[in-house]
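Take a look at this single chain in structure tokens; it is the form predicted on its own.
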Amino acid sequence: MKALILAGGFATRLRPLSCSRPKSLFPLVNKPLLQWIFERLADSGVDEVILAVNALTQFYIRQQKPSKCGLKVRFSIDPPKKPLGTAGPIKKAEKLIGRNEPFIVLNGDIFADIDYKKLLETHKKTNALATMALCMVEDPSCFGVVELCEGDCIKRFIEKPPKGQAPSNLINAGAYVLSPEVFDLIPEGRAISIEREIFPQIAAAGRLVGCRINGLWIDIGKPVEYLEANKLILDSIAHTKTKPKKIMAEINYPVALDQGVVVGENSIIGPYAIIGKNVKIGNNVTISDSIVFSDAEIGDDVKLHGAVVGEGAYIGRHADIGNGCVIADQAKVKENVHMRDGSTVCPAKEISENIL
């Protein structure tokens, strides 16, 4: 069984941390998304992968190397300047997909706990032609959503609806199963949407179908879901309540630490503190609904509340870093500034005075 990830985005609405990461590497609970996804496929029978990407997110994911879980990765690379869309990637990677079997289709920006083998049996049962995971969500405004009729096949597919227009709070959780029939829908060459071009053609000939899942589904479109999302997954997942030796700071969970961190006295840390690989906070620092990327550095008598550190950044003594900050890749903040909610810093950049 083969699985295609669309992973070619930009990932605009994550800047500054996406300036110097795909979106798709993002740390969630300290593993890569990717990883996550991989995990997923695996366990549901997937033994090759191939990823719709641009060179430059193939060139990161191959200097990062998450784990492959077992699978064979190939890359299906979007041509330069010409970004193909949703459905191009799809039509481009045919030679590698094949025609011999339905195949998965995911998209890379999203932490969903499906089932993909159910996904694959309800397509076969019924002789679809996609076969859409559907989530349901308070708001379907922003999202892919659909109109059910008799035996779940999909009447309509509306792609982000005027709020209070739309017909369902059925979304489209960005994972379906296609059969190779699809190809001959979607022209070559040129950029193409699968949500508004190809699914109501489908859904027009009666061959769409919905699978409903009931496990957790996350969008980390911006940087407030992004700290959503690590929130969520820490507290779907088990985790221990042994404090790391070395460590004489209050540990309030749920909490993730990652190897190598080394943490001050008096510092509380917690809840939802997730702190990445070798980061170093020093003493009487508080950090609470915070996401700390690996080897950063975290001075004394810093306050962090719901920001996000990126990768090799430093915060200086007495610093106090807002509700919603980010703080880029490599970026510096000195000491005794102070952040007002929401502010960002770009990477490597270096800020002295208070951002009010």
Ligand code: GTP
Second form
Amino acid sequence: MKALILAGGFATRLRPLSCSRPKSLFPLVNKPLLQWIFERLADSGVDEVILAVNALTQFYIRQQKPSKCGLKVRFSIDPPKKPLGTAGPIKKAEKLIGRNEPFIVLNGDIFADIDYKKLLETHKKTNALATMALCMVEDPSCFGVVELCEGDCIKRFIEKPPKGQAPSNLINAGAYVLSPEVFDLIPEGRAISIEREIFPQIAAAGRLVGCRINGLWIDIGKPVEYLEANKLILDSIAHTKTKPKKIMAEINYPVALDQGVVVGENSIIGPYAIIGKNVKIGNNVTISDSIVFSDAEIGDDVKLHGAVVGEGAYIGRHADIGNGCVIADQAKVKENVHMRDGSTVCPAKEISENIL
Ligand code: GTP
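Please give the corresponding structure for the form predicted together with the ligand, as opposed to the form predicted on its own shown earlier.
Now the full complex is given, and it begins with the chain already shown.
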């Protein structure tokens, strides 16, 4: 079974963290999202994955080398400076995917407990051209919403309906099984949206089918969602509560500490602190509801609450970084700086004044 992962978007809503890494390589509880996706696909019997990316994303993935989990992984690259949207890359990968059997397509920015075997079985049992995984959300206005009729056939598919006008709370979970005939519906060589241009056609022909999923489903489109995704995953996975021997600090679980983390005395780590590889944390530091990427350094007396600190970033003594703030990779926040309410620092920039 083959799966195509769409991972060539620009993740504009996750800037400045996405200025220096693609969304598919964002760590979720210290493991790149792509690796979580590979694991689930391999467990579902997929043997080959095609990554539909741009050249820069391919470079980052090759550099980081997430574990392939036994899958054969190939790249299909969008043309330079011509992103193909969410349908164009499927057409571009037609030769790699082949026309012999239905295949899986998924967005590379969702963390989901999807049973791909069930999705494929549903697809084979019906006369569908496309079978879409569906999940229930409270506010569907930011998603593709479906209206179902008999036999879970999707009568209408509406992308991002205005608030209060959605026909249901069932949304496109960003994973599909497609029959090879779908290749014939996608024009070649230009950007095209599967959500806005292809699914409505298939729905109108009565050949778009829905398949509900029940497990965890998280879209990591925005920083708040990214933080929330990490917290939900931390809650959902079994983690050790044995304090690492070398750590003389108070640990309030749930917490995830990767290898090589050093924490100074009288620091309070957690709840919901996710600390990447080789991070150095000073004395009297408090960290909660926050993510610190690998190789970052946090000085003495720092407070981090509801923040994300990028790879190799430096936070000077007595800094106080609050809700929704994002410090990008290699950035430097100087001593005593206070940051609040979603302020951000771009990669490798230095900041020495408060941002309130
Ligand atoms: P924003 O800019 O923040 O909206 O993010 P995005 O465009 O990266 O993500 P969006 O949710 O719009 O796209 C859904 C999935 O399709 C993501 O996994 C993207 O990486 C992927 N994707 C979006 N546009 C393209 C594209 O032009 N080419 C390829 N290969 N993948 C794409």
